[in-house]
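This document opens with one chain alone, in structure tokens, the form predicted alone.
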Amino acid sequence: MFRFLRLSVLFAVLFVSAGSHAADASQPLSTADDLGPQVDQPIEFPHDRHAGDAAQGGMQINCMYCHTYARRSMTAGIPPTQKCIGCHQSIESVRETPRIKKLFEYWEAKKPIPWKKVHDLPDFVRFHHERHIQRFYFQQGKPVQEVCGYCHGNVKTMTVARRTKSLSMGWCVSCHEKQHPVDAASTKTAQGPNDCWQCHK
């Protein structure tokens, strides 16, 4: 009975999937001219302004300064407000924008802002970012831009962060199927699991 429920769930969940898949295949999220849908954010966060190249004024921040668990968790995670004032309340020369001033009235509320979730999946799907880090940044040496952006988009450029890839299951098999290398030091290469139960819980 139990096997059978099983693979009853797993079935719904691939045709959920390939649903989703075909939805996404339609209407491609990868152009330069779509950024996928528009998140209102309670704070327009200049990306580009803080992990941006230095040539266009960015400050070249590492993406896991902010978001400091995608090195060892499930989820990237959002800073903390004390992350964001850590910073801004020794910077004299922005404190009186309209962005800056929000964050002081959170902070200053004792609030957490209310960030939206721009890269959301299903609740079926199980993502985990240590796992990719661990191999594409720490493993190959990838620099951590590249790897960050190979899901999420040249962030760089963005200030509010859009959706750019479609995410769907299609398109994360397709990289599990190709051939990534084992580390910087080593000509071996190898793919990424193909089991259901990694990402369908």
Second form
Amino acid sequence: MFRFLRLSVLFAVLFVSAGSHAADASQPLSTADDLGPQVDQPIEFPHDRHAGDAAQGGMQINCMYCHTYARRSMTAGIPPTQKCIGCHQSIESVRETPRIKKLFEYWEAKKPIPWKKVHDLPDFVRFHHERHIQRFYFQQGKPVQEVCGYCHGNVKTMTVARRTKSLSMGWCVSCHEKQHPVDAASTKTAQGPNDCWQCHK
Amino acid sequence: MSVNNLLENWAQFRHFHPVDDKPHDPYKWAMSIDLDACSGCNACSVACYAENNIPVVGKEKYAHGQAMHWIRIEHYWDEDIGVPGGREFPEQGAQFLPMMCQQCEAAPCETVCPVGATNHTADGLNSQIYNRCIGSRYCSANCPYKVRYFNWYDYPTTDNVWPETMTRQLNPDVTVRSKGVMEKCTFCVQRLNAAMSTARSEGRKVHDGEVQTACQQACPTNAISFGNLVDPESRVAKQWARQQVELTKDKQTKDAEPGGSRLRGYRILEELRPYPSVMYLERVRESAV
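Would you mind giving the form predicted in complex with its partner chain, to go alongside the form predicted alone above?
All chains and molecules follow, beginning with the one already shown.
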């Protein structure tokens, strides 16, 4: 009798715990906890001023004007100081502001700006920027800020970029499992690769 | 591949491989090694160590059987050394055989992994995922070629295999493995992925000879050729065809000929039906049997 009771209690507990586990599994993959740490950069670079919408006082510069390697290599790349100076030497209006002064200090000292990595993946992961940009920007013709934003969030509203997506494997897979149109015109769809060695190295 | 996905589609991931409903397309990486050209110089092994961040374990651990060479040169000696009328010097009778992961189509290691750390890829490679591996070493026990190597120590830290500044020679495209994981030859998957990506951006397939494995690149006698078996014009596919070795067979038709075939191509332990992707070229001689 008591043994039976004990067993039923055990089953009840098992059932409840299994149920709560199922509830966990259905939670959205992106949560508020995905927000990465605030990274202190050598210069507080205003992404919103450069890439933001004109209505918010932004310049609407294409992400790939500065992160130029994203479309043709594995890493998106940090622009060389030369790129910043290329524009800023002829923008007199902000020449004396503290951040631009700091920029010119690095330039005149011939030193690279020691930017810190914000979206840092583990060493065993191979993420290929080119493949994603080629697929979503060049083949599907989506707006560049949307394409970059799939992983980097809404950078055009940030000053210093901050990680807003979890960048975990489950998060990557949640998109790779979906059917994406192969290009802007066709109705043909394909999934992202599911091979371990496509992303793991 | 989430765990749920893995459990639901277990049968699919454990797909028996050379099958008609799932042909390799557009790539099936394969190799052929000409043993008559191999001089046993070990350059392939050295190149592999450099390319794939393999720790050099030292004499003592080597003697314990803990060497990590993903490609090793096996020596076979003729048996008539020292007998009257036989060869005088052992060096005369040496046969060399570079042995690495054969990237089996129906790999014995894949079926036994308790956590699904080793899987088959669409282009016919046997992948090993280090951070999923829990180090049960079951795969190694089940590998007929004994080409899986286990990290018994945390070589980069405890053994200090790469002291400071030497870490700069490590290949950034390959993980530095930690203690407790299994590793093996990958057919230089980092090079394959780079080549496939370039080809894809240019809207074409990888050309034959565009991608080389490290061992192939280092081989002074060109004994190793590597390429895409799906492409009938590739060097490897031509060699396989010329030698009448078929990937999906466990007994080659040519071997059924009376008196045996005069062709040199064979695959090692083919009769165990792992369907290996590496063909060796050497006539089986009386002295070696």
